[in-house]
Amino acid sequence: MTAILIYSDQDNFALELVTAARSLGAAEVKAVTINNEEQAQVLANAGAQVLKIDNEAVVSADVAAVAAAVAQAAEKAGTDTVLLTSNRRGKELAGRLAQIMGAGCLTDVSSIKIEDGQIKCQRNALGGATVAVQTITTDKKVIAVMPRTFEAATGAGGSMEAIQVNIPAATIKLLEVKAKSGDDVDIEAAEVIVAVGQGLNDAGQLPMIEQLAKKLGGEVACSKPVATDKKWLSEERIIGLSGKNCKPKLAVLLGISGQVQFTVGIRDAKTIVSVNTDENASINTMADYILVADLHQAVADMNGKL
């Protein structure tokens, strides 16, 4: 494979995409940055050939403008394959970019490799009930890779080159940037997860869950209903198809039944411990250790021992 172009507006995700491109045997890894001199330097330091776009017409909030800029960068780079990050903005960008390029597109890719001269992409299918290996058959390809699928790239010998793009005036006017209110936890980066489900009696029991997570050096997470229906925790802590994909070394799952919408976000944990009163709970089929017990008593006991 010749050159692959990568783009993400976040430094750490962009570095992961550099590693992804290298894993495909790209002769050249080219990275596009948009109005971000610091990111350009970070990627060049990691060995990427950076194409810098400095154009006030490209507003980050206008995904259509970003897609147009990346498409023009791909043309200038002479590459038919673009790797993006499969987060919320990245998935929207993937669709828009594929349309402009006339490319095939896959998102939420959890593994990529070259096999028989083709890029094989592994991703969830049928609502997460199974994993499918899919291939884009068009010459041009846009692939959005899940965050933390690859390690951040390191290296040296990169370069930077300014390029010009022709972008119409933005249709969106950015007035202000504010930090997202509420929880700033990053459960995807946690080495230990203590997750609660609807088996938790009430929000008043959360302090003991937080205490256990703290003693284990981890973060508290939850199934979707705990955050969206009961409002006991923030949506930043949801694991699963509608939330975060976590790969901790240890996942302690408390009172979680094991619906597929949840399990797709935690099944790659190295060790899974399930605490549930139901010995036949679906979650137990994927657990390494199973404790059939009331989670409240189990957590109290664990806190007492740790």
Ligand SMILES: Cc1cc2nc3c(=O)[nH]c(=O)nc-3n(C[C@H](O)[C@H](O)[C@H](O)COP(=O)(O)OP(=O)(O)OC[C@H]3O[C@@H](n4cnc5c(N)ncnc54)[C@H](O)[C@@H]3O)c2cc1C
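Just so we're on the same page, rigid core means the largest C-alpha set that superposes within 1.5 Å between forms. Positions refer to the first chain, counted from 1. If you're wondering where the values come from, they're calculated on a predicted model, not measured in any experiment. Compared with the form predicted together with this ligand:
- Once the rigid core is overlaid between the two forms, Ala162 does not reach a Cα shift of 2 Å, moving by less than that.
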Second form
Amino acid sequence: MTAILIYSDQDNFALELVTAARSLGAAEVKAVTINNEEQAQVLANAGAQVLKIDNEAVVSADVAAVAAAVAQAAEKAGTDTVLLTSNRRGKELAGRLAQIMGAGCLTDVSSIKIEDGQIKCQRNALGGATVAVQTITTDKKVIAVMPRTFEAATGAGGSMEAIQVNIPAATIKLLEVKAKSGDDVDIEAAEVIVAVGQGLNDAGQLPMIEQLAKKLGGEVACSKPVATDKKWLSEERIIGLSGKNCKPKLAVLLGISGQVQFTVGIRDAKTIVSVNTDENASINTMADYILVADLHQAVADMNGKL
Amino acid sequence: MIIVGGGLSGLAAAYTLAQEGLEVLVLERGDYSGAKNVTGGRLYVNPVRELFPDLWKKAPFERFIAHEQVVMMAKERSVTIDYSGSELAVEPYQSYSILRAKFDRWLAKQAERKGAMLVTKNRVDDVIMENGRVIGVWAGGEELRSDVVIACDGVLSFTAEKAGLRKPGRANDYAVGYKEIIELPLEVIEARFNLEGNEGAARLFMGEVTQGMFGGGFLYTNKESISLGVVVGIHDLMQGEVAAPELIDLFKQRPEIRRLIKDGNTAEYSGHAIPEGGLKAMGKLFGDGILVAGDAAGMAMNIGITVRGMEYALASGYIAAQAYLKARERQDYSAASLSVYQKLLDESFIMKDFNSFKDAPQVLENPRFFNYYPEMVGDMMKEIYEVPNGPKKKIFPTVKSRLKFGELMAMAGDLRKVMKI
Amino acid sequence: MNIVVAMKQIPDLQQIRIRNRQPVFEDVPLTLGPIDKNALEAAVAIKEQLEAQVTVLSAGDENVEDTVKEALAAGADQCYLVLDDALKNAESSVTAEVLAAALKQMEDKPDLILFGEGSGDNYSGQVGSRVAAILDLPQVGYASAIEVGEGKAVVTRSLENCEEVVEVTLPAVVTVIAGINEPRIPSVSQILKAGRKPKEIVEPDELNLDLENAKTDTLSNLAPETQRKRVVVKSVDELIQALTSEALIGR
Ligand SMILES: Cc1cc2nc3c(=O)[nH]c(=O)nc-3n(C[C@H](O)[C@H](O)[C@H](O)COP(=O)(O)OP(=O)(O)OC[C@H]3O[C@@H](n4cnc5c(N)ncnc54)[C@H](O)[C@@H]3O)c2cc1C
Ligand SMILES: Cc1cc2nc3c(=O)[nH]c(=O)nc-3n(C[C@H](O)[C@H](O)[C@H](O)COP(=O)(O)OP(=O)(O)OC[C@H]3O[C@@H](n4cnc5c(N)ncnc54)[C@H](O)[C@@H]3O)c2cc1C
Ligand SMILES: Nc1ncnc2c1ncn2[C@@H]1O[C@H](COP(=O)(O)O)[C@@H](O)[C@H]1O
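Shown: the form predicted on its own; wanted: the form predicted together with this ligand:
Let's see the whole complex now, leading with the same chain.
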């Protein structure tokens, strides 16, 4: 592999992409930054060859402009392969960038490796029921890798170079940026997760769950209906296809049936405990420890004993 | 023309009416026809073959039943009677195993092809009555009018009840069935049941399978799965110590069953009520602006250990459609005009069956059938086949010791009742 | 105002079973992508405020003709279908070419083209972006609110850590998230009317389109193997003991 270009709007994700590029055996890891001096510095410090774009016309909210900028950077850097982060911005960018580069594209890639001379990417399919292994068959490739798939890179010997790009007139105007209200929990980063599902009787029982999470040194998370239908917890805490992808050391799942849309978000946990009144709940097929019990009773018991 | 319920009876009525070029609307609450419909899994085609002549060639049957087996199950042993008559193996085949999820969906497609409108995910919430006559239904907050409503909404028919045609039933008139569909590779099924090609086996179980309660177990082979289930009377169940879902678990653990389903994957699990009060429990079948067909009308029968309902559902749907057509000629949808339905039913195999089996439910409430006899036959067989170290007893005394005088009298009594079935 | 909603036919994911790690599609009913239904609902909500015509655009095999009824019942006025067996599981880049060609061909020029954030089965989130690129239109992804004004729209884009409110000139491509609304359940009479709504059906040839080769290849698609202990513990004590012995708690 010759050179690989990486881009992410977030510093930590960009560093992960540097590692990803190295894992693919890139001779040179190039990184493009857009109006972000600080990120350029960070990436150069980690050993990347940074192509800096400083151009007010490239507004991050305007995907068309960002895609044009990254495509031109790829051309200048002489790279066929671009790695992006599969967060929302990265995914939105991926399709547009791939289209203007004439590239094949894969997003939400959860594992990536070189095998038989091909880059093999794994990603969920069919709502998480299956995992597909896919390759891109065109020379030009855009791959969006899930956050936290790789460790952030360290290293030295990077460089920085400013480049110029031509950006068409903007068609998008950023009016306002609103912080997301309320919950700023990051369940993806938690080492221990205590997740509740619709087995929970009512919101009044939540303090008990929080207490357990605290005792175990973890965060409270939930299945989707608990947040979207019942609104007992914020949507930030949803595990699964439309929520977060968690890989904790320990996950305690309380009153969750185990539909695939949920399990995709937790199947990489190291140890899974399931507490469910139904011994046939499908979640039990993917648990390490199964306690067939009323969760309220069990949690009260655990809180007492821990 | 509105039909409530897109199961076999509703679809049969819709198919028949649409074929005549009428506008038919079927309202089905499930995600699709067959989604939640439960059956054991055997359809006898003969009684309904002529009613839908074009239908059968492409029907998605699983296997034709070429091996009929009855298993009398005692606590620690069982006796199997296996019948493989050559007439079972020649076309047209008498009965087939089917899977409702497939079969009903296919039938729905056929009805739609004929022009019927099928609206799924829509539950009928109420029946609209005017001066004691049914003039339509409420569904999804909308009023839908119709000359006649055909209630095909299954065993606990809400439509017939709302229209005042049936009362909430008594527990003795229902059984509940629990069923699993267990997937196995084709070759494994063929090997385990000794089947060739599209042959299938039907195996019915009585005795220990229901812990002596009224009912039985069944097993049908499909192409790549097995339908396995237990049927018990609700009345007995309410008095018994074993919860119904446990019965099927215990059933699956029996050595006779365990090896048949080994390494299988349970793809579906369901429970459902079955009407089986027989003729006596049947509600009124028609009223002003309404006809009732299939399970909604109580047209299912438990003849000992096998349940029949699907042919009755298909045929009564067809006959309800004929009755509507007759009433339409007269432009009169009153109960008097629709009473032709009763007449057509009486002439059909349905009522003939129900009449000849009208005592069946009562006879079969006799617990001896589900408890005593299987145990006795099992013990007898054990003694007959046992070769002790020493001389083997003569067979006749073995049998005789089992059949004391009082016993024989009781058996004769039971037998007499059974003969009436 | 013309709104086009791109909707993909997918197998009902709840009905897909796994056998020997392979997904079984046999007899699985077809439906439209769940988030695509949110996109449609967003379009219908706009229509209820302004004069607008809502067209559903879909590429797929001939079953789409039937599946699309769901969308016509849920408030779309008409549909434009590109049907060909090859389009059934077409790769995102191919689908995008087809949809873009169809959009160019439409008589009533679209002002707003809505997509789901991702399709139900593939969830690649590429098609909307690619179509925008081909047609050289501005795009806003992950919309949680859309307000249409004269020649422009104000769209709230929901990102992981913030929300951006942007103004975009029309015509534009917008992709929506599931949280944007709750799709309505059509009434019986709407379902009955759906059958009579206009359908324009074309084949890829009629769009002067040579279907391109897929740009990706799927080597395998299997259910993940779960290697879990599946130890049934009888009591909370036993559970705590097990977790302690694995050093997962009580450090
Ligand atoms: C496109 C799409 C995306 C989706 N995305 C997600 C997603 O990201 N995340 C997600 O979670 N879901 C998602 N879903 C929904 C998902 O399909 C399920 O509906 C959901 O996960 C079910 O949540 P649950 O397990 O909490 O509830 P249920 O399925 O209702 O299960 C409740 C469980 O609690 C048990 N229980 C009941 N009482 C007790 C008690 N007292 N003690 C112990 N146990 C008890 C029951 O036995 C049962 O197993 C999505 C669905 C779709 C269609
Ligand atoms: C365990 C078990 C084993 C059986 N074994 C056999 C067998 O081997 N052979 C045999 O011939 N028969 C068997 N039967 C009986 C047979 O399955 C039934 O008699 C048959 O399904 C009746 O068909 P139906 O159309 O009348 O009712 P159903 O198939 O029950 O259809 C009724 C339909 O109405 C819909 N519906 C209900 N309420 C509403 C509403 N308010 N609005 C809209 N839609 C509504 C339901 O969703 C359903 O689709 C068995 C039954 C059970 C439970
Ligand atoms: N075959 C198709 N026909 C119409 N729209 C589609 C098709 N495939 C994808 N889309 C649209 O593109 C969005 C993103 O799809 P995907 O890139 O597959 O995640 C979907 O939510 C749909 O709105």
